[in-house]
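Below you'll find only one chain, the form predicted alone, shown as structure tokens.
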Amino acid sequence: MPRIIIDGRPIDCREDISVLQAALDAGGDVPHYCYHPGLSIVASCRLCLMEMKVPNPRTQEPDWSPKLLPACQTPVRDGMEVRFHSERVRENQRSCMEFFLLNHPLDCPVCDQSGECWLQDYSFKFGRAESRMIDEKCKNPKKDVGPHTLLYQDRCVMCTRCVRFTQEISGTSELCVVNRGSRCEIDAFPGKPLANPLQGNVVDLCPVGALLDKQFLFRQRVWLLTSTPSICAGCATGCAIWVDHNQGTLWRLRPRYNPGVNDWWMCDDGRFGWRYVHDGKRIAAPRVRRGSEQTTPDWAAVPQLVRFRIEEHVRRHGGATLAAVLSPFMTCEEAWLLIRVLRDKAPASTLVLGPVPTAGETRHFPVGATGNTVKFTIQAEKCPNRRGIELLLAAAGGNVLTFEQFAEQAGKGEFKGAWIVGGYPQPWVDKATAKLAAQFELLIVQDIFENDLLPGAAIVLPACAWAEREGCFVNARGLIQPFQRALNPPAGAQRDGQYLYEIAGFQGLYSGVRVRAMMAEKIPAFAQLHEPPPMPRHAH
């Protein structure tokens, strides 16, 4: 492990990284625009220039170099000494910031990036207190570069992060630099709008609010948002994300650094596929059918009521006639609690993995990449936890069926009762599945939206969206990834984990950590969690 000296402080750093990355890893605040650890290095912004000790050509003694060097382009070497806290470095930073601000509009009050803008931060920390610009600023038009993205060119600092992303990560190359010198600007290639499945990442990459998300534009101030770490439920990749919310409303999703899974990126399907969370048609209260009447019981009565109905069914028909369909949108903790309930009341009951939604084929990026060149993957499997449910089913043992086998046997009348969990963001109950409701004397449906199973259900329980859950998912690589709850369920509803926790006979508030600890006693894999490391403090 190389050891270098930064501003007189010895730093142990990773192999094959730049001095800038080493400084950021160590908590240093070194300004930079063009550098990003997931992209190629161009050293164009010149903000990270540093002084470095090199051999004096006359005496061969280490001495500070006469010219400044880019920290982003200089690899670490054991024993090297650099410094950022010097007057020469500070003067370079002030000069660079002055150039960046020459034609930048003073529209911070109406800019979506305000509050998380590097230009604001760097101007305050490293810039000049006044402007010497007396000429009229150059004005560039706003550009609609794609279905989701706007480009405010007059805010751009030409870091070219967005261009390099479309060339190196998505592999679609829609963005380019046109013109030369002071007339350089970013633009979409003629006839090729920014519409690739990863294009939303260019908004995250932009340090100054030049690229903006149309759906988030003028909707919220970022300093009002609370960011909760979560896992995307859009596909089996299991991207680590931030859920940005305010006063119970979700406003946007952003990728969270997760090496080996999604690194710094996420796809547009996951980024924009959360609108159903606030759909007014969601089921928001439990329902119980008694004869031809349907009532809404108090939540306090639900656990005892569900246990009584299951026990009554087992007494009348036996446990072998009872099945539970576990949705791949459930967390592992919720599925474990439901399995515990069924196998406690009916040890001979059958467990079923619910339908696994798919769309097209698995896509790798850059476009056409294979093997070690793949930098991002969008899975064809559009659910977050199939492998987690399969892991729990294997550990539970006993009677386990696929959904197709269950449907076939249920159609023959082999099951008299079923607990079916949905939670799918898209309609999932087809006509054949809806007909199964007539086969059951006891049907418990746990779902997020109305469907054709509900008219025949004895008990209906509202399900949560993933942002309202707490627990863990197991992704396509078999990594068990925990996440936190960001939102409360709709008024009148209760979180799945809470009522399943009470139905299973536990007292108090549901906690994913507590349930996972109980799971790990029986299934050791749940003691090995994959949690992304924190990003360096000043890495933006």
The other form holds:
Amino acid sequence: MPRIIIDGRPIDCREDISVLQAALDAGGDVPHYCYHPGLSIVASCRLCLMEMKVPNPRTQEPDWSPKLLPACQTPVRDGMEVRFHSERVRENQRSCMEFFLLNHPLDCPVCDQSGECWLQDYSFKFGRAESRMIDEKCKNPKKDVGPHTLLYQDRCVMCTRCVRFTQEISGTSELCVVNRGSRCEIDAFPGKPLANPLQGNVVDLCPVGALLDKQFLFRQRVWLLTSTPSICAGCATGCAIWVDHNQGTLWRLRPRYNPGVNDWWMCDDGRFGWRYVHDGKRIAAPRVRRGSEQTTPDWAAVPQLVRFRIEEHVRRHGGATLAAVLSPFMTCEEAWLLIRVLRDKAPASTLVLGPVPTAGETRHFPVGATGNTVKFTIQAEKCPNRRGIELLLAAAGGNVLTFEQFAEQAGKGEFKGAWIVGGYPQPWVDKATAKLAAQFELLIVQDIFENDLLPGAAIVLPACAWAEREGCFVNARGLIQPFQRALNPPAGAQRDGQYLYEIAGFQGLYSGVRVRAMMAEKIPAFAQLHEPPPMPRHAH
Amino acid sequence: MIRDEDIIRIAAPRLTAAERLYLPQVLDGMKTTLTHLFRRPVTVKYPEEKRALRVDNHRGLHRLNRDEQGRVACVACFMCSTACPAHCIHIVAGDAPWPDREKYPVQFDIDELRCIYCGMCEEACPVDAIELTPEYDFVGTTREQMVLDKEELLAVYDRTCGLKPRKNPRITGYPGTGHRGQSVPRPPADEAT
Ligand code: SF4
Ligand code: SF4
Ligand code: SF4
Ligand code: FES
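We have the form predicted alone; now please give the form predicted together with its partner chain.
Shown next: the complete complex, the earlier chain at its head.
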């Protein structure tokens, strides 16, 4: 482990990193624009320059170099000495900041980035209060670089992070730098808009307000948003994300650093795939039907009611005629509670993994990458928790069927009662599945949208979107990733976890952590959670 | 929990004989009353008479100013609603329909009942679009009437701009104020280090 000395303070750092990264890891606030740990190093912004001791070419003795050196491009070496808090370094930062602001329009009040803008923060901390520019600022129009993204060219600081992202991570190279000097611009190649499935990341990467997301544009100011750590439910990759919400409304998703899973990135399907959460057509209240009469029971009565109907069914038809279809959109905790309820009342009941939605092929990035060169993967499996449900089914043992087997046997009338969990963002009940409803005497459906199973259901329970759930998902690599609840379910609905917790006979508030502790006693795998380390405080 | 050592016990002072008589205090009070009888009254017979207000800094009803072209001057930056301690400003921003402006408020509501008339919003606004006016006599028969929307706030401007013109100091050089690319005077040499 190399040890370097920054401002006289020895710091132990990881191998093969830059001085800048070492300083950031140690909690230092070193300004930087062009450096990003996930991209190649160009050392073009010159903001991170430091004083360093390098071997004197004549004597080979380490000596303070007459020039400042870029900390992002200098690898750490054992025993190396650098100075960050020095007047020369400060002066460079001041000059750089003045330079970045020469043509910057200073339109923070209308800029979406303000509040999370590194030009604002660094100007405040490292810049100077006034500009000495007496000439007209260069004006540059905003450009429509792709279906989701706008480029406000005059706010750009030419860090080329966006260009390097499209070259190195997405591998699609839509963006490029055109012209030179003060006429430098970022642009998309003519006829090739920024439309790759990872393009949303350039908006997060851009340290200033040059690249902005059209869907989020002008919707909220970022300081009004609360960020809750979550896991994307869009595919089996299980990207760590931030759910940014304000007063119960989701406004955007952003990737969260998760080395080895999604690193710093996420895909556009996940990023923009949350609109259904606020769909007005969601089921928001429980319904109970006896004969032709339908009522909306009070939530306090639901646990008792559900338990009674299941017990009644087991008394009449025996437990073996009961089945539960678990959706790969449930968290492990919810699925465990449901399995517990069912196996408690009817040990011979059948457990089924619900349909697993897929779309196209699993895609690797950069485009064409294989093996070690893969930097990001979008799974074809468009649900977050198939492996988690499989893990629980394997642990539960007993009768376990695939959904096809279940549909076939149910079609023959082998099951008289079923608890079917949906929660799919897309419509999932096809004609054949809808026909099964007639086979059941007791059908409990837990779903998020109206579908053709509901008319035949004895009990309908509203399901939640992932942002309203709490628990853990098991991703394609088998990592168990816990996440928190960001939103409350729509008015009138309750969280799946909460009512399942009560139906399972527990009292009080459902908490993923508490249920997980109980699960871990039975299934030790759930004691091993994958929680990514936070990014260093001043890194971006 | 209040700890015993934090409690300071104070005994009531003993009254002297003169104080216990109360007469000197009563006479003292009468003196104040009598002097006021011969002073010029500070009250007016409202609403027949109204006081002259200091137009520049009276903190009354809000208004939303118009820019030179008569459009709402607000650029929907949310500074006012962020600064407002009473959380009574609600803005919905949108794409401005004008080519020279980026963002404008599609909806702008102020709950005048919640407002505490502190003037923080006026202080926070980077384009001086929101201002408090000397208007104080506004009434409504329902709570909803006291939530002023954008049109009503602009109407307040139209009513009061003669009395109190928009300040517009043009401090910011961005499109909202039409001052993009304005040159900034060079600071004196000793400051420019
Ligand atoms: S658009 Fe943003 S990310 Fe791209 S070069 Fe400019 S500042 Fe950097
Ligand atoms: S005067 Fe104060 S309380 Fe009223 S809207 Fe402005 S900031 Fe809010
Ligand atoms: S601070 Fe001024 S410009 Fe910003 S939203 Fe409020 S009124 Fe509009
Ligand atoms: S030169 Fe080091 S971060 Fe840009």
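Whichever C-alpha set is largest while still superposing within 1.5 Å between the two forms counts as the rigid core. Residue numbers count along the first chain shown, from 1. Computed from a prediction, not measured in an experiment: that's the story for all the values here. Shifts are known only where both forms have a C-alpha.
Among residues found in both forms, what runs of at least 3 in a row have Cα shifts of 2 Å or more between the two forms after core fitting? That run whose C-alphas all shift by 2 Å or more is 54-63, the only one.
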